[in-house]
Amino acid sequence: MLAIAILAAGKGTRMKSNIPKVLHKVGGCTLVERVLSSCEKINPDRKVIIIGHKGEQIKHSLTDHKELEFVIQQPQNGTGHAVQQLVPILKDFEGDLLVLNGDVPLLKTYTIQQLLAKHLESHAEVTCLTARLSEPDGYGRVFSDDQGNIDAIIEEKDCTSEQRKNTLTNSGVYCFNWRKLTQILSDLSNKNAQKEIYLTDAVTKLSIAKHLEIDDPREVSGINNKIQMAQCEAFLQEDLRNFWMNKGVTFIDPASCTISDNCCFGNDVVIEPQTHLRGHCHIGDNCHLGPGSFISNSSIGNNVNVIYSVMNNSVIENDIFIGPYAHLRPDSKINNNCKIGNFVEIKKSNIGQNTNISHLSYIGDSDLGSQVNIGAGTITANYDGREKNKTIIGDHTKTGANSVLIAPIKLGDNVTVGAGSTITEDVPDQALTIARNTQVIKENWSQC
């Protein structure tokens, strides 16, 4: 059986922010969301989330992960203190207890599977993962044999200058026979520099301590300042990009572009520098992003060009360009073979197939037939001061330059606006509307 906790109370004085460490965001996603993300495919038994500083807050962020038990830490006063917690709600439990931290954020599943079949494999009451690290200022450094069997673990401000010449560094990743820990934990005391309650001491007093080095020591990169997190979300948009590079995406400037771990692209597609996509992104087939574009929680079909332009919550099915400067807010559909050009603005509206608007317009609240032409300058006007109002317009219809349809509106099929016009009643099939004062005209005005 294995149970896992994950330590999540801390201040995070550090982040100088209001919001609690662990509900910061790399790629998109809560530090905490990541973590129990990398636990999806372990299966435990139960899942813990030791909560302290803005508990609650934490607690409401995770209310859709309804498997989790939540304990409080209170005061905080260290690891060691932080997992006596569990003792009540874990007091029947046989089996292992994986510890991780909810601000390491980029640990992979492998890696943890990994450190739970070193442990099985070697018996061990504790197995912790470690880091060799080049430069492991701030981190507790481990010394064990050349058989993995830990001798002790020292936090660096208890470190001797001599100590602190070694470079592997303790991740704050264990996993420990529950049973075995638990004879040991009331033992833990407080007499450090920091006056804490250590979980590291609870490994020198188990008989078998063993440790796993990791590959890779990017994996448990911890993050206690904004420095660190921006370190961190370098480091996963770059095995993003790289992940995606070898399915034959081309970025033209890896580096000043950003995606997200549900980002899903086609066969051929091209992003252009300073292109960014957020959340849950489909791309299909030949598509060719930005530059300097920002998508969102939105699907684009195949052969889809968009410059320049902002997209969020939307749907773009095939053969559309869209740009420059275009804006398509939420709940926006574009159907096949459209264009939608510079400075057109889109809300809530559903563009029918083959129709294009393609400079200077605002879209809202409507719904476009087939092979429609919005003339330069259209407006639907539809918000009356109390609610928003639906504009429908039918096939094959056309808007004049500079046209505003007063919603509640409704344009038939095969209709003309004149330029210039303020349409504010609906319009029948075949029919030409125009809505103009007569020009008027005074010679010698400006002898006046």
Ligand code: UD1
Second form
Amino acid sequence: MLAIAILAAGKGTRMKSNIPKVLHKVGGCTLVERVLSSCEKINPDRKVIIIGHKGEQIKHSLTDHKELEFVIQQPQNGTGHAVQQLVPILKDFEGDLLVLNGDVPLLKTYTIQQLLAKHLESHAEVTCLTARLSEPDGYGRVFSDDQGNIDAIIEEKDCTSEQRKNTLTNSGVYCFNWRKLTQILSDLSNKNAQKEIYLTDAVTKLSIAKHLEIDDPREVSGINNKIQMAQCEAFLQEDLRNFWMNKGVTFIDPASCTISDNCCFGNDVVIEPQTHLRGHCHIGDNCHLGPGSFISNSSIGNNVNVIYSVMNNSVIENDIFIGPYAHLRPDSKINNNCKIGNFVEIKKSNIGQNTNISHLSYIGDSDLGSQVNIGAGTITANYDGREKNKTIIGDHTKTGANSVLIAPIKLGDNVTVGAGSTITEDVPDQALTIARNTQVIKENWSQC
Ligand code: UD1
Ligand code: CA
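Hand over the structure of the form predicted together with the named molecule; the form predicted on its own is what we had up.
Below is the whole assembly, all chains and molecules, this chain first.
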């Protein structure tokens, strides 16, 4: 039997923030969500999270995790005190307890599996995941013999200057034999520099304490402040970019780009500097993204160029050119072979195949047919002050420069709109429509 406990009750004082620490985000995902996904495939019998400081907020953020049991630690007197709160709910539990720190977000499932395997095989009372760090500042130091038996874990603030030189650190991830742990849990004291009940003292007290040293210490980076948070983000981004570069994606200047865990790329994609992809993004083959673009929760087909543009919740089909300086807002769909050019904003609209919107336009709540040409400066006036109205434009229709289409409105197929028109009435197929003042010329108006 296995239970998992995630420690997430602490305030995170060093973050200097009103947001509870485990709700800060790395790679667009909260720390606690990351810890949960690291153990998603472990399939424990029980999964418990210990909350305290702003616990309701944390609980609210996790409403989708129906499998979670919430335990409240009030006040928060340290990591050992947090685990003491489990005693009532795990009273009859027999088996192992995997403890994860809510502020250690980059841990991999494989590493957890290795820790569990080592724990089972060595019949230890506790097995602790450790890391050898060149800069161990802030971490508890682990003192062990050559056989991997732990003598003690001493928090940095309680170390002598000699002890502080030890670079073997505690990751905050442990597997305990629950029965053995409960026998000593109430003996933990708070006689230490921080006046807290430390879980690390439980490891020191148990007689068969082993450790597993992790290969890549970056995986157990803990987040106590914004500098460590930025380091974690950098590690995560580097891993994601390297993963995709190994699959053939070209990054011209990798360090200047960020992507999310939920992005996927086809063959021969080039990502130019300062390009960022957030949320779920699916990018097809032969796409060229950037420089200077922001793409979130969008799907892009094959042979698409996006330059200096912003795109949210949109679907872009194949053979399309976007930008520079285009803004595609949610629920935009651009079908094959379109061109969306400079300073064009599109919102909640379907743009048919082979349509060009090349310059300075706003297209909102619209449905455009195929082979439409939207002249420079065409605006769909979709909002009448109360509600949003639809514009429908048929196939092969052209709007002249500076047309305003007052919605709700429907232009048929093959319509031509004269430049500078303000169109308020529907226009039938094949028609030319012009709605502007006749030009007046007053000769010899100027005196000189
Ligand atoms: C802890 C370890 C340290 C280890 C480091 C790894 C202890 C005493 N020290 O130190 O050896 O190197 O993690 O990252 O365990 N928490 C509670 N209730 C509390 C206090 C904390 O739930 O009363 C939670 C926090 O929300 C956090 C986790 O426990 O998710 C760790 O607490 P933190 O105060 O960050 O411990 P560290 O000082 O980093
Ligand atoms: Ca910490």
